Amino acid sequence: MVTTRICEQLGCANPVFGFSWWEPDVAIAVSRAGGVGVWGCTRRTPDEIEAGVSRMKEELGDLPWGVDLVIPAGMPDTDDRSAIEATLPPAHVAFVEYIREKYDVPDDGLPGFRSRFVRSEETARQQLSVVMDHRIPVLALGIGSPAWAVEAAHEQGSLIVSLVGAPTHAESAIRAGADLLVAQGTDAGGHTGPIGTFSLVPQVVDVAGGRPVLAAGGVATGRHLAAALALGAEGVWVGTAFLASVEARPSRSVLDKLLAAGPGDTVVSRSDSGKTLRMLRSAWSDEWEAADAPTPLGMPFQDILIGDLLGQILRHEVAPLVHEAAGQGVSHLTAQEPVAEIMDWLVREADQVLADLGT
């Protein structure tokens, strides 16, 4: 089986970090299958994080696992939705209403994940406080590595994993105290930069100062894991490969789009969060790319502008507008499978590739 010093450091059988931003089930299954499951809980309330982390601790015991939070710089000080709404440009509000009316999206009066609270310094500190109370093995920081968060996590004995999209980002994360770097190429789903994975990974390895590096972005097969090792990484960070898994439990409309997607069916857009985010192409991204569409607002203003509508689109499965953050590895998804089978196939293929190269 493929092993590196990551496995020795964390006690995992395979150097595969499996990320999921839905319920903790995928992350739990990844850890049980020999990897390191990471639950993306940045859109969860402190009470939801408390429940999810408690469940992970109970079900995983001594197995390695972690959570991922996004703590970008420049966010408002407080969680004040009304203050954000008061600044939204009327033209942007009208455009969102135009999309609602054009696609007949029901207004159920409920918020979506992005608008249940404002991404702010206040929210970030509350979320981190809950996580730190549990002395988690791994804290991943998806955007930003503020020194106060790194210091708090280190005091509790957590390993800090920083996702970076450029060598300069890696240098900043190292200065903040990151223990492990994830070199995330533009191929990745979610928030992503402009540098491709194949170009980025060796550059981050070169500036890592001996710290372990994981490769991310388009990683969906054992061949990718073997290639990551050849580039100098000591493991991989995988998200999109688990999107259609049994444990992820995507809605029927999301699952159908994931399994049908080809290599050209993702697009990088600011329309969801205000930051560049790779997602499945849909009528949603097409509308925001139209010549007469307004420019998406910055984070967290775009969150509040479109968050309620996005939640209603997903709850009512308004098919043309349904989309999901997904990397270019989505084209490798062909069926809904359990996480354990995905992990087993990924590792076995990597073993076979490395054995073939050795001969």
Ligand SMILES: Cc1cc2nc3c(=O)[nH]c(=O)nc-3n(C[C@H](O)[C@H](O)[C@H](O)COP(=O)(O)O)c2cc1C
The other form holds:
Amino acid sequence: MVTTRICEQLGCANPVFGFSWWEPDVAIAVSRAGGVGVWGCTRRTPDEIEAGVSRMKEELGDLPWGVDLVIPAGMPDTDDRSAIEATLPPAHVAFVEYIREKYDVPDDGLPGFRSRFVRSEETARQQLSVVMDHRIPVLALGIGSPAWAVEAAHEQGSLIVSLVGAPTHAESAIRAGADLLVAQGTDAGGHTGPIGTFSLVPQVVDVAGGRPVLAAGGVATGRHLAAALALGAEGVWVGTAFLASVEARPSRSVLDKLLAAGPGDTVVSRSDSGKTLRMLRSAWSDEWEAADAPTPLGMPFQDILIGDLLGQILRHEVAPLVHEAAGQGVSHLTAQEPVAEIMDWLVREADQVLADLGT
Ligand SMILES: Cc1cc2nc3c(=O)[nH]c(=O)nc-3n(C[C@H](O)[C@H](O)[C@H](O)COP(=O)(O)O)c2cc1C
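I have the form predicted on its own already, so could you send the form predicted together with the named molecule?
Next comes the full complex, this chain leading.
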């Protein structure tokens, strides 16, 4: 079995961290299968985080697990949706209406994942406070690792994992107090920078000062896990490979798109969150790429501009516009499988590759 220093440190059987948002089921299944499951709860209300974290604690007992929050710099102080709405440019609002009408998206009057609340300093502190009350084993921070969050988590004994997309980001995360770095290359699903995983991982290892590094971005097979170890990483951090799993329970239209996608079927677009985000290519990303489309707004303004429509697209499965954040490894998804099988294959194939290489 592939094991590294991280396995000893955290008590996991193999050095595979599995990230998932939506419900905590995928993360729970990853930890049960010997890895470290991390629930991305940045779009969750404090009450939902309380319920999800309590459930993970209860179901996982002594197994290692974690949660992920995104706390970017420069967000508004408070969760004030009407203040944001008052600043939305009319041309942008009209463009969103044009998309709604062109694709006949029903307006059910409900918000979406991105517009249920405004990403703000206030919300981030409330979310973190709920998480901290539970003394979680691992706190992962995507996009920025503010020192106040790192300090609070360290006081509770959590291991701090920082996601970084460049060696300079790694240096800032180390200064803030990160214990473990995830070197996430551009191949990754979700928010991503321009540097490829193969180029990034050794550069982050070189600045990590002996701290463990996990490789992320395009990791979808045991060959990737073996290659990550060769690059100096001590494990992998995986998101896309679990998107079509049984436990992720994607809707029919999302599942069909995930299983049909090839490596060239993702794009990096600012149309969802205002920051560069790799997602499945769809009519949504094409509309925002069109020559006469407005430039997406920054975060959190884009969230509020498009959040209700995006929620309605997903709830009503408006197929041409349906999309999901997904990385270039999406082409490895060919069937819906339980998380335990995906984990088993990752680890067994890595073992086989390492044995063949004589390591
Ligand atoms: C659907 C989806 C949502 C994501 N949301 C977040 C997030 O909220 N916070 C975060 O730190 N990373 C997020 N990521 C990035 C993952 O943490 C991880 O770095 C990435 O999935 C790794 O690359 P891969 O997708 O090629 O496996 C997301 C990724 C996906 C696919």
